[in-house]
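A single chain, nothing else alongside it, follows as structure tokens in the form predicted alone.
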Amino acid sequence: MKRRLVGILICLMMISSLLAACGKKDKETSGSGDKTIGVCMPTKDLQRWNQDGENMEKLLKEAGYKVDLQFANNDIPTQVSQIENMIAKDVDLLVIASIEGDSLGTALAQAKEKKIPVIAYDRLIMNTDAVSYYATFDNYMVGQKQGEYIVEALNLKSEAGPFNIELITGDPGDNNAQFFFNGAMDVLNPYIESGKLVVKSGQTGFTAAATANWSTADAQSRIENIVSSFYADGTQLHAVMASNDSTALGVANALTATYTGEWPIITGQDCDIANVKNMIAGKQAMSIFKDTRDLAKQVVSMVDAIMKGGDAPVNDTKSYDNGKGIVPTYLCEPVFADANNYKELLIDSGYYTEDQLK
């Protein structure tokens, strides 16, 4: 009777072992668990975000993630009261894409006294030691991209020139912005000095091509005080270099509003669904294409990674210093969209439907 007993004990104890393992190995396999994923997006007043709050949520819950998702309203202290509740929930990782980078030190820090792991989405956040990854695209090749195709739309290395050129960028909070516009002046700048691209408003540096919150409206009043003073006497404007889709809204309602010369070649940047039908109407040259569905899927390979303990998958770890250190980085490579390839782009691919673009 004893030696039963124990024979039972020792086969109970063998299934609670097998059981066990099991239930490990299913955690292991989701990389999930009962683990919170908090993301903070900046508004929900730009497309782009709204898409790529939504693709997170979406795959993060896949992957058997909770998720807390929240949107800030381009307003800093709400974010930073977002992100402070987070933490105070015992978020188990933080993805951010901040509205203004040097504005969440404090906040990031009770997230590295808790050891919550902190990811800067698309922007990198500045001035904290508490922030483990970025991703992002490769920022400054989308300013090149930008640069390259107003170079190539106008021929600059065959045709004489002078072409009349304007620039605008945008906010100087953002980190991104100086990456974006430093790309493509490395590719005008050479035409700007010898003359064949001029800028006739003289405004050629950051700080005076920057748009506070990337403000399509505050882009449409510089650009109308821009055309009232060196294009209306019909001086034509050749190009405009946007930095982004925001912007180069404003570039075009300026425009629209008060210039009557040839339409000019504007760049921007997000593919927007007002700036595609701009596109297709003609009214902007071009947009650089970042499918945020890669970067989102690449964003939580590394959420997955770091939950299991890992080491997140990054591709640069010299480029983006946030002022306490070079921050380890993925980078996606983005590409550019136009009239000529944006229905393979964007809707052969499932981005938008035709619909959308109506």
Ligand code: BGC
Contents of the next structure:
Amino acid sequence: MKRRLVGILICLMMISSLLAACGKKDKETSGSGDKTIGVCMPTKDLQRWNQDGENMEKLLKEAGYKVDLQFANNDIPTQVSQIENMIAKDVDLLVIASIEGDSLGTALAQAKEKKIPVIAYDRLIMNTDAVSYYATFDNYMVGQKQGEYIVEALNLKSEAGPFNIELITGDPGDNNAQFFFNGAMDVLNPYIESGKLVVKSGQTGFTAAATANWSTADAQSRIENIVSSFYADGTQLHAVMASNDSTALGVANALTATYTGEWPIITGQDCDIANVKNMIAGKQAMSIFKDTRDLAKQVVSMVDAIMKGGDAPVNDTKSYDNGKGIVPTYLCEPVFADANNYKELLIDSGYYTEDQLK
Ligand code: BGC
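So that was the form predicted alone. Now I'd like the form predicted in complex with beta-D-glucopyranose (BGC), please.
Starting with the chain above, the whole complex follows.
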């Protein structure tokens, strides 16, 4: 009898500790479970933002948050009203990849008033003190790697040249574009100054090389004009420094349509599927691989730290001044991809399947 009683007691104790453990789990997840994170992406037109949005949604949900994910069709007023709606709905935190860095100040002043923290995703939001953190890939390093790739591919350290190069970069309203361009030009400029690299179009400055909205069509028509003015007589174009894949695609399209010389070295960024296919086909020499899964993971850990009342992890507190002060930043590291290493980087890592690249 006594034994039976002890047995029952032990059973009861086990059941109650099990129940307590379940209850504890409920409490822990309920901390994030009743919080909503607003995620604003610029557009669905470009592959990368779809991936960024999907990754963010998946990881935030896994961490127990509700997610309001919106894409703004590259239209600034649409993005502003999406943000205003989220603020009106009292989201707990905003993660924003802006279309145009300077257009969100007024909307974000409301976020600040309501004490809604804001993380700038990939692109810095300018001239507002409402941004708490910034997470991105090292944008200057992206440009440096593109420049260095060209230096190596043309063997500029030993060859006498001269080699012809043209430059194409991104949207002037995207703070990243300037960083990409400067990173590349800091590597290429000494060769331009010494005459080893020649920009026949003379379009060497950021403004001349910029592409509104990073548009493939605009990139294509600008390069078609350059080819017909400077390379139509068979003059060889050796390289095009393109800051990203949507512009690189425009370059490849333009050359296919108008250029008869030997195919130049073309750089890019993002490893979009169309561009990796071009890389495999020898129509684009390289792209920068920014593993958006890493960026999303980093941003979710920032969200979590902030929602728990702490400081978010950062590794750069000097590079990104948005006009109102330095924004503490986490920089992920970009790497270059080309026909030699893309399998390891993109397929073995599970970023793409082999079939997607056929
Ligand atoms: C991003 C690039 C992207 C470009 C065009 C930039 O802000 O950092 O990865 O190619 O926007 O969307």
